[in-house]
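Take a look at this single chain in structure tokens; it is the form predicted on its own.
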Amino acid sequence: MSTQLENPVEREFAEELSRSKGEPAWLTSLRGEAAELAGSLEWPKPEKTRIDRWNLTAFGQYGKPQALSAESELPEAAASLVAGAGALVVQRGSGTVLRRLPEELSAKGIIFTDLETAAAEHPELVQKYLFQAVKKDENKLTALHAALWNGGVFLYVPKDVEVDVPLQALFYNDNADVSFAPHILIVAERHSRVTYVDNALTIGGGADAVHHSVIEVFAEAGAKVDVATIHQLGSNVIDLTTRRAVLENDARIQWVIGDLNDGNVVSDTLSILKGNGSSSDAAVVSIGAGKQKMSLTTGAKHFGLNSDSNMVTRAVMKEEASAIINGVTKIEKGATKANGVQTEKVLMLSPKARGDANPILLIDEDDVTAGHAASVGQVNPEQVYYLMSRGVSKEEAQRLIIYGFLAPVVTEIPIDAVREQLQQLLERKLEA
């Protein structure tokens, strides 16, 4: 089935698309309401980035792909990213083509499937959390996403269950004309622990396209959630990704984000530290090349007592690429003893590359600790000269300096497989 998204803001269109996929009535209604809202809302306005000049309407068509029986049927570029995965969800374009959850995990009450299947089979869970961290009326983008999302993942971990192995998802698109809009919903109940890893990539070029995705994470009291997500989309694709986590008492999230796309990017990641003793760590790595324009925002909003956040972003800009790096720490009134720390650094490898690091502290409480550091600069010629004086070539010297710049983020990634994969991708893009 293929449906052209010619009028994505019309309620009737979104509802008919939902009914054609056999979705429950409550989800059909949600999509319709979101489509109607989209007509009256504005696009988000990231700091110093004019996304209104981008082609934001190339959402493509909805198309249901053929199911796969094993990873061996995946394109090589995609298969290599999930080699050896136990629990796995694979989405191609608009739909899920492969799902696998080992029996030992299923027996513990873990749910790991595509979001559309979960909405039909576990409506009481999905309806409770869907679009509660990212509101459908936040802006035109979130409204359109609520109306048109497809595939995605639902991950649910019951109370006191700890998962020792990463649960993985792969989102890939090999047809720029097909809609590509996954929604990831993660729910970790009290004192549970889970690691979720995903990769998003495009294969081949083609017409302009928009990838709009959302991640919503709900960590209940004492839960620990690690989320690692790496995007490597083509130069013809605009990546618009929103991530939100809501943390209850003593809950913790760790974000690992690799924005390694070749096209324009708006990446917005926010942890809401609602509970006392909650904590958030975020590590973001990005490399821009060509004429890429990137807006990377990482934020933490503190409500809970003794809540803690740490954010680190490192970006390398090549050629004529430009990046706006925003770190936003907001400590609300009453969030006493909260601690928020952030660091943003941009390294430019060309006189035409541009970087802008913006640390922002918004403090409404006196008894807190908050700090920030930011820097923007080019490769230090004295460092290059020193290495060359020790017999290292100029190219190798610059390479070593760049890896040293990224190392404080990459080496601290706690998931071995993600750290190794991210290192390989960074090397590939830096040498391109």
Second form
Amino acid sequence: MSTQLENPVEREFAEELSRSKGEPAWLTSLRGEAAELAGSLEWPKPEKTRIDRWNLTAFGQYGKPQALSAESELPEAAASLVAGAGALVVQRGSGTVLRRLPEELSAKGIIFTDLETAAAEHPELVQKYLFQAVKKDENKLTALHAALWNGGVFLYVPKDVEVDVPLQALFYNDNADVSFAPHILIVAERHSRVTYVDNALTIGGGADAVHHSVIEVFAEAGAKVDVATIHQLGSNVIDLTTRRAVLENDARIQWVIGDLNDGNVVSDTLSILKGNGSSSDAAVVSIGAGKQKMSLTTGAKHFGLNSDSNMVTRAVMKEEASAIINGVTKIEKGATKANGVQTEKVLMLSPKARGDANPILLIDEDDVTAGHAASVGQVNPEQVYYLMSRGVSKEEAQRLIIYGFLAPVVTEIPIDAVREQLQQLLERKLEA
Amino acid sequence: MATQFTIEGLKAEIEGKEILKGLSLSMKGGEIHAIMGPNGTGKSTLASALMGHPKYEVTGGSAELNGEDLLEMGVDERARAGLFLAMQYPSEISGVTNSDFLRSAINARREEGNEISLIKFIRQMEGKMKELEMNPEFAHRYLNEGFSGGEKKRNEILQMMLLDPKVVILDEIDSGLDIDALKIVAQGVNAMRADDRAFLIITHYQRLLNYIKPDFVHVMMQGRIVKSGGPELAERLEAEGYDWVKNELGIVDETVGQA
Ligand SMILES: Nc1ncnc2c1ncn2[C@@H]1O[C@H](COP(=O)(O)OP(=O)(O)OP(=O)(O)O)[C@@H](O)[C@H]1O
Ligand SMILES: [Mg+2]
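Give me the form predicted in complex with the partner chain now, not the form predicted on its own.
First the chain shown before, then all remaining chains and molecules of the complex.
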């Protein structure tokens, strides 16, 4: 079956779709309320980016995908991203097509499945956290997302459980007409430790489409969560992604974000350092090409004493691409001894490329340390000359400089496989 | 083949100002030439123009290495033809490790498919670093980033040793070096002396020439070589300065491009 979804979506449509998928009543009413809210709320307004001029109507219609029995049935471009994965959730378009959790992980009490299934099987747990970090009534986007999200991931790690191998998800869409809107919910209980890696991609182009996704992370006291997420959506797709982590005492998150899409992007990542001694590290790398417009925002909001945040963004802009890069460090009154550092750098490879780096420090407490650095520039001809004077060609010299520019983000990636994969994707987009 | 490097009537300008005003110099493999001269007389300009720095425009004359016209070549081709310039102010390049860069530079001289093996490269690099008493960690540092003045100079010599050039220009390789480092760098250069390799050493101080014995010493003023001699010329300049040369030649203002 397929149900046409309007934007803004009618309450009845959202509820009917939810019921037709057999979702629990609480979720149906959450979706209904969200749909109602979407009608009155405004689109988010990222700094210096007029997304109201983008075609934001193409949310697509729900289409139930055929389940896969094995990864071998995945298209090549998608399969290579999850080669060798242990725990795996795969979403195609509007729904989950494959999920797998090795016995040794489920035996530890870990839950790793799609969010729709989790909402049915673990309602108390999911209800406690869902849309608590990103609220459905923040703006039209979060409301629409709450009404329409599909598939997704629920990852739950019990107290004291540590997982060494990354749990992986793959979100792909090969039909631009269907709704593609994963919601990822990660709950890491006290002193647990987990790494989650996902890839989102579209295959085969097609009509204008919107991919909207949300990641919510809850890291309880002392938990350590690594999230690496790489998006490579096609030029016909607008990527609207909101990521948020809430960190309790001594909890830690490391974000690695690769925005390697070919279409317009609003990518907004925020760590809320609620707990004392909590810390957040965010590394964002992006490559823009064609006429792409991107708004990349990274934020850290400090409430906890001795909380620590570090944000690094590196973006390379080719052709006529443009990027607005915002870093927002907010230190609330009472967050004494907090430390927040951020760096945003843009390298422009063509005279028509645009980059804008906006470091913002909002500090309401005296006893803190904070710092920022930002730069926007072109490949330095003096450096090219120096490298060439040792015999390397101009192309190779530029390549070395560009990869060198991205290195501070790439080399920080803790998981070898992710680092290598990201490196390959960077090369593909840079050399395209 | 015996190396022959010939510069004739070289003229070059920067931002429309003529700096090199017809400079000629001939060097053979095995020879060491030193160029001395007051500040702002065009020494670094000569080095940059020969290497092909994009800001310098050659407006006349020729430079040939073993019969090949250097001035027709791109910067990278000049390097691959055998020219090496240890720069007065080497660039810093973030994110590119010294060893990755050196390997790219070595491989740029080799056919595709015949790249140097990693093991062999590391062995060579470590060997040379040891000769230069460089801490092995410099292999993994980003190229010149945060290097001290002396460390940068040592790193230039490391590159020279690994790239095995035919003509080496050292632009103030001695500036910023402490006495011990000066000796080490000089040893490195002396170890590279060979029948098919020529050196052009730009320096302000006799001290370096005590360690690297030149065959010829040239004085540069007003964008050209105004006087040439043997090692004794450097000694006299060290002792007496440049006034006697200026008097002898009737030069009032030795600098160039200052108008
Ligand atoms: N990029 C530039 N822009 C403008 N003028 C320049 C530039 N580079 C060199 N010059 C000028 O050319 C002249 C010669 O400079 P050059 O660096 O060749 O001198 P030098 O002999 O190497 O001096 P030093 O002994 O101080 O290193 C100087 O007047 C200098 O100001
Ligand atoms: Mg000079």
